[in-house]
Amino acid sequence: MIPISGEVKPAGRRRRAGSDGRFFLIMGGISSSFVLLIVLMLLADLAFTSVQDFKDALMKPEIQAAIWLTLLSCTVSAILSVWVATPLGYVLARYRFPGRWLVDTLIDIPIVLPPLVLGLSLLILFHLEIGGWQLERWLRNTFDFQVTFAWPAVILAQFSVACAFAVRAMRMTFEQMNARAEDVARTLGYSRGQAFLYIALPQAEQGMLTALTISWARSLGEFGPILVFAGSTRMKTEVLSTTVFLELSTGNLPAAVAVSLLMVFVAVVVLIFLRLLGSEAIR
């Protein structure tokens, strides 16, 4: 018998059903095994360690500094990456200009350079002596600034890094939005200047939310660029990324172990709210 149009014999749902098990099965399979993978680490982190361990690290003076010099440079960093990001990636959403291109790749740099090449660059940028002029010696000379191995080359080595990850977080932004709402205010009377301001700031402002935490995770991460550019000094530019270093360096796996279980701790958090405000802008 010819079975009626749209009708679908037991066997061939049975046969579905069967290549839709073993369809789940193998990419359930190759998925997961990056997750495990990431599991696996955070186990063998949390069973090398203690929570006595754990403590002795963190009332360490050496630590505490690098505690609050990390929530320091990354908040700082964070800011300033948000405040340049801001205009910029409206400018990148909005604006077709002559060697737009450019400024695009241009912004990628820091993303897919080689921390330690950035980290070269910087220091090179501060020392490189040009006619007998020399950045980091006229900052001295003039202002009595220390940039090259002291706190300011933490949150300068941060931001090279994080501003990047905020100006496409920005751009994204802006390109969701509709520009639709400006051009009628532009039309109203309204400049460029104050379209932007009163119109599209106010918008932005779960993206720049957004931004600014990215940033924030971003900065916390950052180590090849903070070693070499600010160094690694104790109680001076040290931060939390290279704690971890300095600990290994002098055999103190313990505490290595446990100032990093610290970092994913805050990473968590950071990545919850970023999840929490992706619910947000859902909604």
The other form holds:
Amino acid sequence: MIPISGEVKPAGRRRRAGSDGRFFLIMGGISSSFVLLIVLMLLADLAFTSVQDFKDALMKPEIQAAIWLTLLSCTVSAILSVWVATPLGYVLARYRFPGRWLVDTLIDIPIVLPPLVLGLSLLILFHLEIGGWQLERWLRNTFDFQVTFAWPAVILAQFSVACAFAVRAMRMTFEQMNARAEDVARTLGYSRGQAFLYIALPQAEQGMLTALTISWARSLGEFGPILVFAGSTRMKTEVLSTTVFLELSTGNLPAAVAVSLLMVFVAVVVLIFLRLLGSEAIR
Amino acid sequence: MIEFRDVIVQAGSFRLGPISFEILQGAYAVLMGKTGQGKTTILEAICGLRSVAGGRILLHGEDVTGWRPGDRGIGYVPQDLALFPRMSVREHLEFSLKLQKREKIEIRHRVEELSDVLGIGHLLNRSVQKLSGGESQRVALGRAISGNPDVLLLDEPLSALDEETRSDVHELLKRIHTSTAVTTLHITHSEREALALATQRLELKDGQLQVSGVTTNAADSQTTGVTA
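Could I have the structure of this protein in the form predicted together with its partner chain, to go alongside the form predicted alone above?
And the full complex, kicking off with our chain again.
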């Protein structure tokens, strides 16, 4: 029954106290659980190790070599990833062509494939005999260049995963960019290549830095493909992720934890540096 | 002169045409029609940004159907203006002049002249990301006409402007057309704009194109050809 007299409170003016507070409490609670998990893991690592363990680990020449190879290989594979991902991301974002879906699916394979399988596939690729010809042998005989179980294998194993992530980042960057500016440049005389180089690419600076960051971080964490394809030879193909494995397998848990924390420290420093570089680029 | 001869444009499931029309040399033509009818598609086909599935496009008597966009002598102002975010106002005005490999002194004079006409002389060194809507509009127009194009294509260039700025740009378009006599095709939804600017009027309705000759007032127009 519709009231015809008495006080009727307008619907829009009803007080709904605390609705925002509850919202932020629920959202904050769910979000902080993940952050808390990471913080607790790091604190547990710190509690487990000591400064002396850390020093001892850092003084080992094989770990020092692993640090340098890690920094170098991650940087090279990240640069290579962005170099390849930029044109590939642009083509996927801008053009519809036959087999595009297939290319799109193939790029995702290194992301979904178990890391060990990826390493095994790389190993097979370089050692498969085709009519008496083998890629690894050809590279060694022709260029005196060893890939498998040497430092190039470390970079290639890192690159094969990191590049897939970089392509995703670059594709998203170009998809969010207004393609019309490139069209206008073409009506004024630019070729497609010039429109890409001088109109699209300068706008993609931030996306390229993001792709570089993701690739670098992925490369740092890569373990499975490196172990299978490059091996884990001390002073030769050992990187920090495989150091943790080697120290663990010899029962040296304090050293493994110390190296793990070192990896966290290196990752944080590099990521902060790249973020700062990114904010400079935005400015 | 812009000429369409049985042009068909296919973009996914959208198909336009066959369409035929003729815009006279030096005319200021307005293209009207409801949203989604294919007005922008026509402009993109003229620019060469959208390939045609059939028919021929002629600019000043020359068949440009297979030509690259940059070889067609077109100045294009898209609806969203699409300014180059990393360039200054000056770089926009110099853009096609540099591509045409004009002398430095000539480029400088042309930029000065254009910025005076467009009223953006004080903005030359500013990044286009720091411009107002009206200023951006003028820069986009300047970029399109700086290289003296044979044809000027405008895709709803006034739609995002306030009333006052719109009248200013109206006047500016009139002035530019009077002084350059560039053949212009301007997409609009505004009857007022059509009345104020058009010497020829095209209307796209259900895939059919009506071409009307207009003298001083669109209301006096008489249909001269219906093609589709």
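Residue numbers count along the first chain shown, from 1. What you see is a predicted model; the values in this text were computed from it and never measured.
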| item | value |
| --- | --- |
| Test item, rigid-part assignment between the two forms: Met170 alongside Leu37 | no |
